[in-house]
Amino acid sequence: MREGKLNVLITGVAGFIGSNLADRLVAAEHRVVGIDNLECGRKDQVPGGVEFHKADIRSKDIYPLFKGIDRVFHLAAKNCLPDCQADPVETMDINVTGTANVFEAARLANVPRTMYAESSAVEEGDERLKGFYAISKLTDARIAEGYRAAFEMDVVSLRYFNLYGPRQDYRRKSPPVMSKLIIAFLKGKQPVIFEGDDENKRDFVYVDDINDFHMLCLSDDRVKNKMFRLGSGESTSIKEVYDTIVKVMGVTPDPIMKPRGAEDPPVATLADWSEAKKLGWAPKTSLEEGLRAQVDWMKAEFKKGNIK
């Protein structure tokens, strides 16, 4: 290992968070090993300089890749909520079996520290907790506790709130709200707004701000075996997101208003990121600034013909 540089492995390296993190790590001259089965991730998003392996986190074939690794970021997951509901068995196989397999690979290779992705879905009320995605994430937290207790592993839990920014996966069956609205405007269509979206609020946090915390996790021993909620500290309504996108894109708002289903009541989330603040971390990107970056990236994707 070079002086001050680490060998870092990322699962889900071709995805939204993983590819952005890989950019930061490569720029900082760390050695990066990336794993992705490319079911959802895009190979063209993996930056040059990454030692890329097309592999499945459920397979023991990944074990040799962990040899000599100093830090693991486990970001691979099945996370499109409708898809998770449609196929609970695959959801558990990827998110639960896959996570256990990554921890086992890290244990066998004596990796000093493993970071893994949690989700704010577990804090979005009883209805969300009945969903298979949230169930899988709750189970992952128990698995992490098991590895900490049984093998004295240093496992850092990163509970992301609603991340957005360039490379957010717009190809999902149900894209994240920001991508969905931007795509509608790019195609000249009327976006759909649901009744009650002024009360439907989320803590949206920009991906580069999250990567600031990822970089801190590399060397700060104060993160050891802790869980961190990572958000902006602001709860923003979907209507406010819509209005900001309208401003950024300079479009004329003319949404289609639809009633909200009883099975999808408005929810408000707000991250208590006080533990991360103690380490000197703070989100710094405003919603408008972050959305401008995402809109610019999605405009380029649209121009390339990637957004159909």
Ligand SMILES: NC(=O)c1ccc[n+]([C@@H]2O[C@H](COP(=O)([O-])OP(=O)(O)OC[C@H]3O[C@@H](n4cnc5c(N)ncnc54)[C@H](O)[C@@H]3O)[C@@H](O)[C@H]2O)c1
Contents of the next structure:
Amino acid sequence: MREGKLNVLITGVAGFIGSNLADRLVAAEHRVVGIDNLECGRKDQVPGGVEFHKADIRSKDIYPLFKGIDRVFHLAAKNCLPDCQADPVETMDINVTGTANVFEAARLANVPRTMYAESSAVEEGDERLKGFYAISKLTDARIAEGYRAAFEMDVVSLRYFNLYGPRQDYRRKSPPVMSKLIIAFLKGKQPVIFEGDDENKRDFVYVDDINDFHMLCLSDDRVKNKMFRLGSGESTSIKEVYDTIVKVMGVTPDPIMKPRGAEDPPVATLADWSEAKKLGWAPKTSLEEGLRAQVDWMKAEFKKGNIK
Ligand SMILES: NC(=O)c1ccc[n+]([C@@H]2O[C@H](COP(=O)([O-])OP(=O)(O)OC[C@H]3O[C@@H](n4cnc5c(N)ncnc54)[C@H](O)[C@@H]3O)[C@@H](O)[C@H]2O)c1
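Got the form predicted on its own; any chance of the form predicted in complex with the named molecule too?
Next comes the full complex, and the chain you just saw is listed first.
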């Protein structure tokens, strides 16, 4: 292996964030080992050059794959919220037991640093915290604490806000809002927006900006055992997202406006990314630029007949 090149293992490598990260790591000539059970991920998204293993993070069969690994990015999870609500036991099995199993594999192989995906869902208020996805991610944070305390492991928590960009998983039962709107326009259907969507705001951040932080985690020892909130630092309403997609796609807006359910009050999220800023990281992609890249990718998916 050439100097400065690392052995990096990604769980969830066939998913949205994992496959984008794999692209960056392969381009930088690191050796990349990827694990995914392909439950939601797509094998065709895993870049050539990745040593891919179809495996489940809950299985001890993954342990040998961690031998000689320098950095782990643990991204595999069950994360479609309605699916998590429908099956709390499987959510805990994958997101909690699976995460403990990945940490254990890293411990047994003496991996010097492990990054894992947290979520802003843990700080979106009491109602969101009653959801099983948020509970699982909150529990992961406690497990990380346990591994740091008991084994002096270097475990870095990446608290992602709302990531978007090419390969966002539009196939799930409840697709992320950007994918949902773009699909409606691609199919020539009227997109649905809800009353109050001008107050319903999220911190949306472009996936490759997050990759800049991932790359920094490889070699910057200041990340050791810290938690980083990763977002754009801007809270953008769903209405603004809608308007930007209309502009980027050059379509005529004609949405169906629906009343908002009481169980889904507007919320606003905003990442305080000051800890990441101290290390020299900053998001740099504008919403329009990022959406242009996502729209181009989704247009290509549509052309291939992948978007039904
Ligand atoms: N995308 C976001 O905006 C966002 C925000 C906050 C947190 N996160 C977290 O970041 C991580 C990556 O998210 P993503 O958007 O890339 O999700 P994704 O669904 O696109 O990718 C997850 C991958 O994990 C795989 N997987 C699921 N269960 C598995 C198992 N038991 N064994 C092996 N592989 C399994 C899936 O097949 C999929 O390829 C997740 O932990 C997610 O909770 C994402």
